[in-house]
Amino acid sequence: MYEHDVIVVGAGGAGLRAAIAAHEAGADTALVTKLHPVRSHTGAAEGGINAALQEGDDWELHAYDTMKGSDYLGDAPAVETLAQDSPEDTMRLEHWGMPFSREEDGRVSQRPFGGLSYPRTTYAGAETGHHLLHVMYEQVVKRGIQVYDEWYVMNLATTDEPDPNDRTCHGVVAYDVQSGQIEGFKANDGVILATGGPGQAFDHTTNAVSCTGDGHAIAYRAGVPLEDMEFIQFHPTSLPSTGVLISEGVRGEGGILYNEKGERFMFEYGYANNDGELASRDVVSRAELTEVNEGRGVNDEYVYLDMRHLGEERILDRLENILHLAEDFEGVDGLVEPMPVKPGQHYAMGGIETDENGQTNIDGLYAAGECACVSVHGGNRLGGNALPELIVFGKRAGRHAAGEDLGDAQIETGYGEDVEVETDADLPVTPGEVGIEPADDGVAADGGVTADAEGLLERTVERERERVDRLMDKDDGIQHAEIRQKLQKAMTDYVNVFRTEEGIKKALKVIRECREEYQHVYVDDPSRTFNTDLQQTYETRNLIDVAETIALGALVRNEFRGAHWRKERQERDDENWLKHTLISWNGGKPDIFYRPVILEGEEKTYEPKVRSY
C-alpha cells in the first residue's frame, strides 16, 4: 500500500496543476496516471489559453463571452472565477518558461477565437498544449512530486452510507501495467480526479485512445452525480480519415471555410452573418453538416478549410504544425491546396459535478479539468477556454484538497433541497435491463463497500484482484473490442450533432445490449504484465456507463441549447430548461434530477439573450 496526503489521478494539464498547487500548500502529493505525464491528451490542444491581458480587454468581457457561449447554462461563480483568475495563472506559466508566441515588441501574442469579443487567446504556435504539459511536468520534477506513471486506477475506495452526501473517499485502487500488481493508494486528505474526457464513446473523435471516461465512471458508481452530460462539443475542423484536430487557430488567423461550390457558406447561407468562421463551435459544426446534408459537401462528407491566402511566412510562423498534420494524415499540402475537414467529437462540457473549489458531494473527493463540470462551459465551450479551466480549477482543487481555506462555495453539489426530480420522462432503462450483477461481476454500480476507514482500502483492493482473476480465468465469451465498437457506432449514429428522440432511444437500446454482453466479457491475453487487453476491458466498462448518461441527458432535455440540437424542439426554452441535468446511480439504475443555473454574478446578473454571431 502507498500513502500520501493528496493523490491526483491523471497527469494532464489539470492533474499537473493540481499536484503543484497541493504541494505548494504543504501536502505530500502524488500523481497516479495511466500515461506518462507528457503523453497526456492535453498535449493535443493546439489553439491557446483565453486570458484578458491587453488594454481594452477585461475579465468582465471574458465572463460575458463565456456565459453567452454557454447559451446561458454556465454558473456565474465558475464563469467569473475562470475569467478573473486566468490572467494571473497564464502569466505564471510564462514565468515558469512557457514559450508563448510573441509580437515584435516582446508582448505575448493573442489571436481571435470563435465567440470572443476581443482577441484574447494566448498561444504557443499551434502546439500550446504540448508546451503546457512540458512546462508543468518540469515544475513537478523540480518539486520532487512523486509520479506513479503507467498505473491504471480501477476504482475509488469510498464508504457506502445510504446517502452519497455522507460518504467519504479514502483512496484509490490501481493496476501497475508493468508488473501486473494491484495495489491501494491511501489519501489522507483527498483524491483529485483529473482523467480527461470520454471521447472514445464515439468512433470519430479528436480524442486520444486513452480518453475513456475513467474518472466519470468511477465517481458515478461511487455516488457522485454526472452533470450536463448531454452537452458534447463537436469540433468543426477535424480530418475526415482520422479525427485528428485542426486548430481553431487556422480560422483565428483568417482561414476560411467553403463548400463544394466554392461558396463561403458561413456568410452566403446566413449561418453567422457577422462572425462567419469565427462563430461558436456548435454553430459552425451544424453549418458544415447542413451543407453536407443538403448536397453541397465535398464527396458528400466534408467541406474545405483554406489557409493558402495567409502566405507561407505567416503559416510557418504560427501554424506550422497544421501543415504536418494535413500532409501526414490526408496527403494535403496546406500551402497550396485546401484541407478537408468535418465535425468530430471533441469535448464534453458536462462531467463530474463539483463546486468552484473542485469538491464533489463525497467528502475527500475532487475533480478538475474535462472530467469535471463546475459548470463553466454550460451548453457550449468557447475555443481557448479549456486550458484556462485546467490551470484555474486544477489549482483550486489542489489547494482545497491540501486544506487551504478558499471560502464557502456558492455552487451546491449532490442531491439536496434545491433539486427538482425528473418524473415525466419515459426512460427506456429499468433495473432489470441495466444488468445488475454482484459487485465483482458486472457493469453495475459498485463504488463503495462497507468498512471502517482502516480496512476499507484493503477490502477494495481485494475485490479488484478477484475481479481481475475472474476476467483472466475465463477462456471464452466476448471480447471488449466488439462491445466498444458497437457502442461507438450507436453513439455516433444517434447522439451526434443532430439528435432525434427516436435515435436517442435506439442508442439507449444498444447501450443496454452492450451492458448485457459485458457480463460475458473475458480477457484473452493471459499475461500479468503489460496487459493492455485487461486495461481496455476496464475502460470499455467505463465507456458503457458514461455513454448511457450522455444519451439519457440528451433524451430528457427537450430543447435546443448550445451543442444539444433536438429535432423535436427547435428553440431554447428558458422558461423550463435554465437548469442542469444531473444523473446519479441509485440502487442499480440511473436517477435524474435538476438544479437551477446560477446566473447571479459578483456584481451583475446575466440575462439570457438571443445567441447570434
Second form
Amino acid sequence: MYEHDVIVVGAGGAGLRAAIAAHEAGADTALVTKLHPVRSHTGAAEGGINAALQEGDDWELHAYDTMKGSDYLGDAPAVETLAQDSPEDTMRLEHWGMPFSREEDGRVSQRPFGGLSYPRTTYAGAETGHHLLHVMYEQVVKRGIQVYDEWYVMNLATTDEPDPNDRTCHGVVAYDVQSGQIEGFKANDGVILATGGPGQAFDHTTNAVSCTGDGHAIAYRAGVPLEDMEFIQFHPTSLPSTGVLISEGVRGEGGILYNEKGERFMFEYGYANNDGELASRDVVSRAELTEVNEGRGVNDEYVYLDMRHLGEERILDRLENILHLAEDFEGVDGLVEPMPVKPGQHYAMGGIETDENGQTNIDGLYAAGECACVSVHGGNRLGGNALPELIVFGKRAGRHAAGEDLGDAQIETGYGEDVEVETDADLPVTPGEVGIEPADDGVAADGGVTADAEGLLERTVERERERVDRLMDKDDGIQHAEIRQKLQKAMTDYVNVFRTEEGIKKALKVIRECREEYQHVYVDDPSRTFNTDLQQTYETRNLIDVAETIALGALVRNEFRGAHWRKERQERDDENWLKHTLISWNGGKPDIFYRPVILEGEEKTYEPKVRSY
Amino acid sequence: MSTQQQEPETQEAPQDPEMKGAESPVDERERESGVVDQTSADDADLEGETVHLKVFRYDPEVEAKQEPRFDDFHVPFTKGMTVLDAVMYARDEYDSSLTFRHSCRQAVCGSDAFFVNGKQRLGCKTQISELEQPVRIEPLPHQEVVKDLVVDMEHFYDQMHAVEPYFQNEDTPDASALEEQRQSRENREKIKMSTRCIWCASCVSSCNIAAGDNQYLGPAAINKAYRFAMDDREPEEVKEHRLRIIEQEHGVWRCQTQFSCTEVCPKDIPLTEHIQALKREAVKKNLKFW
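Starting from the form predicted alone above, please write out the structure of the form predicted together with the partner chain.
The complete assembly is shown below, putting the previous chain first.
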C-alpha cells in the first residue's frame, strides 16, 4: 500500500496545478494518472486563458460575461472567484516560463473571444493548452512531486454511512497498467479528482480517447451528486471527419462562417446580429445545424470557416497550428480554401458537485477541472474559461486538501435542506445499476464509521482484484467496444444539440440495454501486462453511468437554457428552472433533486436578462 | 521480461482467420481485386477496399506471443483513415488484445509514435492512403518493447529530466501586481519551434548515436535544454549552468549531424539545428574563460 497526504487523480491542467498547490502548502503529494502527464487532454486546448490583466478591463466584467454566458446558471461565488483569481494565476504561469504570444513591447498578448466584452483571452499561439500542460509538468518535475503514471484508478475507498454527507474518503485503488498490479493508495488528507471530461460518451467529439468520465463515475457511485450533466457544449468548429477541434481563436482573429450559398449566415439569418461569428458557442452551433437542416449546409453536413482574408503573416503568427490540423486531418489548406466545420461534442459544463474550495459532500474528496461542477459555466461555457478554471480551482482544491484555510464556502453540496426533490419524472426505464453487487460502489461493505482507513483500503483492493478476476476468467460474452459504440451512437443521435423528449427517452432505453449487456462483458486479452482491454472495459462501465446522468438531466429539464435546447419548450424558464439538476447514485437507484442557483455576488446580484449577442 | 527490438525475428505465424477478419466479405472482395499488392494510392482509389496491415506482436506473458511475430489484419478503408484509425479498428473488431498507446488523435499527446513502413511516425497523423501496402507497423526501434506496439518510455523520461527541464528565474516580478517578465517577439519566435515538442520519442528512436550510447541525452532532451537556454527570460548564470549540462561527455558533442531526428519529427522541430546552436553557445561560453 502506498501512502501520501494528498492523492491527485489525473495529471492534466487541474491535477498538476492541484499537486503543485498541495505540495507548496507542505503536503506530501502524489499524482496517480492513467496517462503520463504530458499526454493529458489539456494539451489539446487551443484558444487561451481569460484573465482581466489590462487596464480598462476588470474582473467584474469577466464575471458579468461569464454569468451571462452561463445563461444564469453559474453560481456567482464561483464565477467571481474565477474572475478574481485568474489574473494572478495566469501571470504565475508566465513566471513559470510559459511561452505566451507577445506584443511589440514584450507584454503578453490578449485577443477577443466569443461572448467577451473585452479582449482578455491570453494565449500562446493556437496551442495554449499544450504550453500550459508542459509548463505545469515542468514545475512538478522541479518540485520532485511523485508521479505514478500509467496507473489507472479503479475506485475510491470511502466509508459507508447511510447518508453520503457523513462519509469519508481515505484513498483510491489503482492498477499499474504496465504490470497489472493492483494497489491501494492511502490519502491522509484528501483525494482530488482531476480526471477531465466524459466526451467519449459521444461519437463525434473533440475529446481524447481517454476522456471517459472515470472521476465522475467513481465519485457518483460513492455518493457524490453529479450536477447539471445535461449541459454539454458542442463546439461549432470541429473538423467533420475526425472531430478535431479548430480553435475559436480563428473567429477571434476575424474568421468568417459561410453556408453553402456563400452567405454569412450568422448575420444574414439573424442568429447574432451584433456579435456574428463571435456569439457564444451554443448560439453558433445551433445556427450551423439550422443551416444544415434547412438545406443550406455543404454536402448536407457542414458549413465553411474562412480565414484566408486574415493573410498569411497573421495566420502564421497566431494560428499556425490550425493550418497543420486542417491539412493533416481534413486535407485542406487553410491559406487557400475555407475549412469545413461542424458542431462536435467538446466540453461538459456539469460534473462532480463541489464548492468553491473544490470540496464535495464526502469528507476528504475533492474535484477540480472539467470533471467538477463548481459551477462557473452553468448552461454554457465561454471560450477561454476552461483553462482558468483548471488553474484557479486546481490551486484552491490543492491548498484546501493540504489543510489551508480558504474561508467558508458559500456553495452547499450534497443532499440537504435547501434541495427540492424531483418526484414525477416520466422515465421510460428504470435507471441505475442492473444486477448491482453489494458495495460495488467504492464504499465499505462492512466498515462504516468504525472502519480504519487501512482496513478499508485493503478491502477495496480485494474487491477490485476479484472484479478483475471475474472479468478475465470469463471466456465469452460481449466485448466492451461493442457496448461503447452503441452507447456513443445513441448519445450522438438523441442527446445532441437539438433534443426532444422522445429522443432522450430512446437514449435512456439504449443506455439500459448497455447496462444489461455489460453484465456479460468479458476481457479477452489474458495478459496482465499492459492490458488495455481490461482498462477500457472499466472505462466503458464509467461511460454508461455518466451517459445516463446526461440523458436523465436532459429529460427532466424541460426548458431551453444555454447549450440545452428542448423542442417541447424553446424558451428559458426562469420561474421554474433557476436551479441546478443533481443526480445522486443512491446505491444504484438514482434520484434527482434540485438546488437553487446563487445569483448573489459579493456586491451585486446578477439579474437574468435576455441573452443576445 | 522485455526484448530489445533491433530487427525483430519475423515469424509469419498463420492466424486464426476468424479473429483477423480474413473471412469477412469485405476481405473477399479485397483479395479478388488484388489490392494487397498496390502501392500508394489516394483516397478515391481505396474507397470500398480494405487495407492490409502487418502488425508486430509480442507479449512476455502470453505463450503464443512470447516469440515476436507479425499479425495480418485487413481493415475496411474509410476516407481520411489514419494508421491509428486502422489499428483501432483492428483492435475493436478483430483482436481486443492488440495493444498500443493513443489518446488525443490529433498529434499533440505524443502517445502513438510507431515505426511505420520503416520510419518513425505518429499513427494519428499518418494517412493510410499515403503508404505502400502491406502497411508494416512496429514499435519504436531502440526502445524496450513492453507489449505489441508499446515501448518502455522510462529511459526517455529520465533523459528529459536530466536537463533540468523547468524554467529557472528566482527573480520574477510580483504576480499579484500582475507584472510579467517582458519577452521580445523575436525571442519568443526563436524558441517557438523548440516548445512544440510532444515527447513522442520519434527522434531518439531514429538516432544512431542514441542507439549506441544509452547515456546520450538525445535530441529531445537537448531540444528541451535549447528551449530554456535560448529563452531571454532566464538569467545569464542559469544559461551557463544549462550549457555545462549539455556539453558533458554524453551531451551535444555526440551528435554527428545525421539529421535523422529532424527528418522524423512530427512537429517539424529543427532538432539538429538546435543541437548545433547549443554547440556554438558552449564554445562561446568556454572561450570567455580563456
